[in-house]
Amino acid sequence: MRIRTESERRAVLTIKSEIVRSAGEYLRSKGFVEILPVLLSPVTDPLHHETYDGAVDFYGVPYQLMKSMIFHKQIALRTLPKIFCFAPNVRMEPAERASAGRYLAEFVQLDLEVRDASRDDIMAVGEGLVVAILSAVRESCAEELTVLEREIAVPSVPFERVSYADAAARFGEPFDDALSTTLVGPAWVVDFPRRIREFYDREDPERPEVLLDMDLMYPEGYGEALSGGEREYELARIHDRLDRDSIPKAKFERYLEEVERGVPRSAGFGIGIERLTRYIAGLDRIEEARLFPKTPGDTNAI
């Protein structure tokens, strides 16, 4: 829906602070410990499609507004072995991409990280946080998804599983669009190629070229809804990957560097809480899931 009166619009607000709520009661109820967002960094994700860095000059030295605290939450695991964020994300992305309706250049995700976990332990946690979630909201916001006009259906675990590969040969590439548009409910893609993926993520020892990541899609068209998996922690293998895919070592300088000190095994994801929002509230389109929206390309937002 097109959100056109204040009442919409004061309804969907609501859902999404029942969303922040419940989801950090959940991930408290589970031992998972919250630590605050950064928000300046000499080294943040690198990504693996077109962005503009937010270069700061910070004292001299030139740091960057963050696109995920992927590098952070590994290094936190030395500390807490199982952590959360709600951590604002900056990514400055072609203009074009305002068209899809589901793309800001200033978003919230809720990144979360296990120490020594596999995939499956954190896409069992991903379904359990996506399932208390949309069982709260049903409960406690009744009244607003009433307002828009909006129902909801908690889905039943596991959710369905399909592989990159199989996805890809029915729709071709990219297809998260004409795959979320079949689904009736949640569903992962697994095992992502490693030439359409960052260098952290955690290539199969036993399948070279294939990542142990996954990707979380909503159904009704809504798209994607996280992206994560295992991480690379070895100091060999990410140097290796940094080769193989053709990306400077200075540039992560920093972040290898502590590598070098120690980082632990790990698998964890990053949820978009407005992408969240939309699918939950049945939005057109993300910027009406915040407050003074910043959509790709645009100067005019306050």
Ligand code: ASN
Second form
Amino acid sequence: MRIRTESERRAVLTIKSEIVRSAGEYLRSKGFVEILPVLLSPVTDPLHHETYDGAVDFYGVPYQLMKSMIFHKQIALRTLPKIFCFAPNVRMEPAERASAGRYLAEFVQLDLEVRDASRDDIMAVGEGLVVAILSAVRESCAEELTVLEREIAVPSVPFERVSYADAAARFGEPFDDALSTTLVGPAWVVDFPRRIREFYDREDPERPEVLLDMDLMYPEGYGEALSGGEREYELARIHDRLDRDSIPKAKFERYLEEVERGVPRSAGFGIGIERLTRYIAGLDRIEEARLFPKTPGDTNAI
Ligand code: ASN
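Show the same protein again, this time as the form predicted in complex with asparagine rather than the form predicted on its own.
Everything in the complex follows now, all chains and molecules, and the chain you saw is the first one.
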């Protein structure tokens, strides 16, 4: 749907508020500790698609606005074993992306990470989290869902799993839209090829070129919900990945220093709050899931 009235907008923002509340409650009940976000850093997520850096002159040193908390999550696990954070991310994607209706240049990601976790462990956290949020919204926001004429089902666990290779064989690449449209509930895509993902997702020691990572896809064509996986945490393996991906190391110097000091083995993911709001509220466009939206290329935003 497209939002036309203030009461529809209020319903969407009330649902979003319940998403944030119920996610925090669920994660705390599972022993997670909330940390507060970092905004600026000399090093942030390289991502695997094109984005402009949000460069900031920090006392004469080039810092960046955060594209995700990935590296800070790994470092924070030295202190706390299970963490989550509602983190603002700035990703200035090419302006053409605005038309897809699912990109915001500024958004909030619920980012979490668990020390010593496997991919299976973290997928179980993701399933429990999505079910807890959908159940809470259905229960607490029945009126808002009626205003939006939206019905949402609470899926049963475990969610369906498909490998990247099988999905690509069935739908071609990229397959997000085609796959998402055929789904009736959320489903995992696992085992992405190294060539299309970031260097910090762990390569399976048993299956070179295949990563121990995953995406969660929403049904009904709403596309990607979250990305995550097990992480590389050993310095030599990270150097090897940077070399094989031809990534200049200078940009990651501060991160490499931290890895040298030691970061724990871990797995985690980040789930976009506006995309989740869009899915639950049944919105055509992601900018309607946020006040003061900034779509790629829109320089009239406030
Ligand atoms: N937050 C994601 C993760 O934990 C990374 C991302 O946003 N690109 O893997």
